[in-house]
Structures are given as C-alpha cells and as structure tokens.
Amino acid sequence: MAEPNHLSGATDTPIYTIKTVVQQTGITPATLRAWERRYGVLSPGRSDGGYRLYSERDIAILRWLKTQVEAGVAISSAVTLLDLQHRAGEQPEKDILSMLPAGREPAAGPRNAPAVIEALLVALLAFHEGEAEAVLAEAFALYPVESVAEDIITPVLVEIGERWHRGDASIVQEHFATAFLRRRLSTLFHAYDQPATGPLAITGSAPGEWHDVGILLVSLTLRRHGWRVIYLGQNVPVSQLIQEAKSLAPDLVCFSATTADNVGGLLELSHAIDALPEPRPRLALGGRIMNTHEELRARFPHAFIGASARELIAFLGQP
C-alpha cells in the first residue's frame, strides 16, 4: 500500500485500507469507528470487497482532530469546530504541514512557545494568513487550549499593539492581527456547546471599547469550565445591560477595557451593580487599562481584577 503524500496536496480518492490510516495517525481502528459512528467524521468508500478504503484528506482530517483532542477539546467540540471552519471555505486540516517549504520535513520535535509566537508575530505582520492559520494549528496541537490562549496569542496581541505605539507595526497591521484572532477565538467559543445548566455569566467589553479579544479569551475560558456564558461583544451599553440582568439573575458580570477613556464605562457598570438588590452578581474587571494602573483598580473595591482568565477562573474557585 502506497503512503499518503505530502498533506496540501491531498485528493479524495479513497485508497488506503484502516490498517494504513491507523499507521499514518496513530488512531486506533475503534475509536475510529466510534468517531464515524457517533459523530459522523468519515464517509469512507469501499473496496470491491466490502473493505473500508480512505482518501489522503480523510487522513488530513483526522490527524487534526487528533491534535484537537490531544490539546485538551472533546472530539464532539472538535468535530463541530471543523464543520464551522469548512462552512466558512477553510481547510484546517491542511495548516500544520502546508506551513512547511515544499521538500521539507517537518522539525525534530515540536517548536516551544516563545518560537511559536515569532513564528505568528512574523505571519500576521507579513498578511501571510495562511502561515498564521498553521501556526495556530500547530500550537494548538502542542499545547491545551488556555495556554495557546494566554501564552500565545496574549503576548501575540501585546506586542502587536506595543509595536504600533512605538510606530514599528501599522494600523493595518494591528487591525489585520486583531481581526484573525478574533475569528479564531469567535470559533473556538461557539464550538463549545452552551450548558444546559450550571453558573451563568454575562461577558462584554465597556462602552465605547472596541477591543474585545481579550474578554472573548475570558469568554471562552469560562464556557470551557462549565459556565453558561452570554457573550456581548464589543461597546455594550450599561442601562440596557441592567435591565437584560434583572430578568437573567447571572452569577457573574465580566467586563474590559483597554483604555482609560472606557474606564467610566467600567465604573458606571460597578455603581450599577451595587444598586441591584441582593443577590447581587458579581463584578469582575480586566483589561491593559487596568492592568498595568493600580490607581484605576483602587476605583473598583467590590470587584475583581484578574491580569488572566486563568486568574478569574481561580478567584471563581474552578478546576
């Protein structure tokens, strides 16, 4: 049986037989079978005996779901991930060794998290979108979720925004960033499917802030955990926000800000807050802004202040 070629070309005939696939992604043949069967992964063809026969993408399929669950995502999340991203005219599957220049094999052994971030930082300065989606692919199978998260893409959009302030990176360039992980995040958290039950909270970022990326980070963090999350997006007006959780009794209000024109937003929500009658939800608070000025943070009392989602998620008292 011949070997599966180089992923980005991949074609769709089905050739190869179970015993190949399990070589090829080290899958074992009933949790493959448990993956057609529950999740409809694959629609393998048959040979003329009856025998279950692969294509190349097949193969390419299922070597990043494998990365996916391996990073700590249920296969059932990765299988709706990859619905998503195909539905939007993606090919995941393909990211991790189209990255690699034709004629070369991937490195020995994975790269570690700061060659991962150069490796982004270089892709979304140059527009290189494609090389971007590799890179992410690769760190996510490399690392859990909340690490490529917080210690990768974080630092990915610090320095981005540290370069334009010193005017070594353009707008564009910070807009184009900002865009891409936001669309990677925006599908990474509705890949989760909301709880049914357990501790609900309402994320957004403050009136007239237009940087979410960060609370969507937050967002997606909490909803892996087991919290309902109702995720407002950007500039979310405080009255109307008020009045939606008097009806919704949440646990928790999350909200950012990364400038300090937006922190009266912020303290506008916290008066509010501590207007509504008990069982009050409670408030936790981030963002650059408030991150990097303790003065600021002095304003908010009864709130929390996390640096991290990893930090809200411990104050919450999560595993």
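Residue numbers count along the first chain shown, from 1. Heads up, when I say rigid core I mean the largest set of C-alphas that superpose within 1.5 Å between the two forms. From a predicted model like this one, the values you see are computed outputs, not experimental measurements. Compared with the form predicted in complex with the DNA:
With the core held fixed between the two forms, Ala307 has its Cα displaced by under 2 Å. When the rigid core is held fixed, the Cα atom of Ala74 travels 2 angstroms or more between the two forms. Here Val41 counts as shifted, since its C-alpha moves by at least 2 Å between the two forms after the core is aligned.
For comparison with the form predicted on its own, please write out the form predicted in complex with the DNA.
Next comes a single chain, given without company.
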C-alpha cells in the first residue's frame, strides 16, 4: 500500500525554526547542529534561504534523545538505538516487543513496549494526565500509529481492567484511564481526513454495549487504511441501523460486543444483513466475548470474527 499516510498536515511537515526547537527542547543550536552533522540524526528541511526547518516529529525525537542523554546514555548510542527502532518500525509487524532483552538497567535504550505500558499505567493510575500525555506523545513519535494502538493502548486497557478485577485498581482509576485513552484515540481518529472516496464502513458497539474503545480503535485503523468510516459509537440500535444501511450501502458493517448479554443484538444484526438484497455489506464482529467464546463463531456463519484491527485489515485485503 505504501502510503496510508494521509496524515493531515501536522506532525511531519517541517515548519519550526531552530529557535523554536531550542525553546522546546532546551538543546542549544550548536549541539543540535553537531548531532545532525555527526550522527545524521534528523534531516530537517530547509527554507529557501537555507534555514533548517524542523517538524513536530523531529521535536518529539529530540525530546526523547535528551531524556536519554540526561539518563546517562551516550548520545551516539541513543541515536543508534533510535535508528534500530525506526528501522524495525518500518516493518509494521512484530517489531517493538522483540527489541532489547531489556533487563532492569536504568535508562537503557528506547523504551520498548512493556516499559511504555508500565510508564503509562503508572501515570494513569496516579491521575497524572500530563505525564500520560507525554508518554504517549513519545510513543507516537517513535512508533507507527497501529503499533501504539495495539501494542500499547490495548494492553494498558486490558491491564487496568484486570487490576480492577483483582482489586488492585479502583473503578475510578479505571474510568479515568478509559476516558483518557478514549479521548486520545478520538483525537487521533479525528486527525485523519475522511477520504472522499473509498469503501464505506459503518462501525459501532452492539445494542446495550457501552464499551467503545475497541471499536473506536478499529475505526481508526480502517480510516488509516483508506476506508470511509461512519462511526456510531456505543449502544447502537441495530434494527434502525438496517434502515440506514439500505440507503448508505456500506461495504462493511463492523460491530463489537464484550459481554454475552449483548451478543443477541449482533445476531439480530447478522440476520438483518442476511435479509438485505444484494449487494450485501460484509459483516465483521469483535469484542471480548467473541474472542473468548469460540463456539459463538458458528452462530455467525457469514461474518468475519477477529481479535484485532490488524486481523481485520488482513482479512479485508487491499480495498
């Protein structure tokens, strides 16, 4: 596909003069240039007159480098690690986790996924929104969006859910964390333009289902892969949906449920779609209950059921 990066303007466009970068990072201009010259880190754009122009991403990377250096890592190795990481990131799959055995040394290398997850957990459980934001910003600067979503955000949500069940986290902490991450995903979703053309997907949570972070993540991924996405949010009344589906003629309908109570709505949806005239939209389902109860799959003969956004994209192929 080569180019999902329909990224709206921001993060990658070189616009900041070196002065701004100095203010934002606290690294002096001389050092900045030395790093560039000596280690080839960053290749800022140039203005007509030859001024360096940095992007937001550059700034994020520099911030990260600085924290490394402050933690005692040699700048040269920090850059090497960064490169490694970056190269791994190009191949979207396995990457992040496999980097670095990561013992318990203080400040070794770019944080791998478990370290980022840990940092994010700590920040969220302490209600430190600013810190959580910083951790995530760093993650987004270093890893592709899908990796962050699936290897960091999802695990954090799962972990917090588990801690709550174990009694190690309060429901208030869980609410705060969920609200924060949902907001973050919303912002991300928002940052991608709705394409004018392309296959159309309708997404949402099953009737009675109030968890919507998972399906939001799926919606984000779909959009990043060129789909037009109509995201309906939580607790979507399926019967009414079919009415709209007739006129909107989507190529895909994608819903999730997390508890057994809400599977009924999906069954209803499945039947209603089967009853539609050709061309029928494809149906994709997900959510915890669908993943943990294999036997449910048999009840949805015509639907794709997957555990992650990646699986869904793989199933859909190149639209």
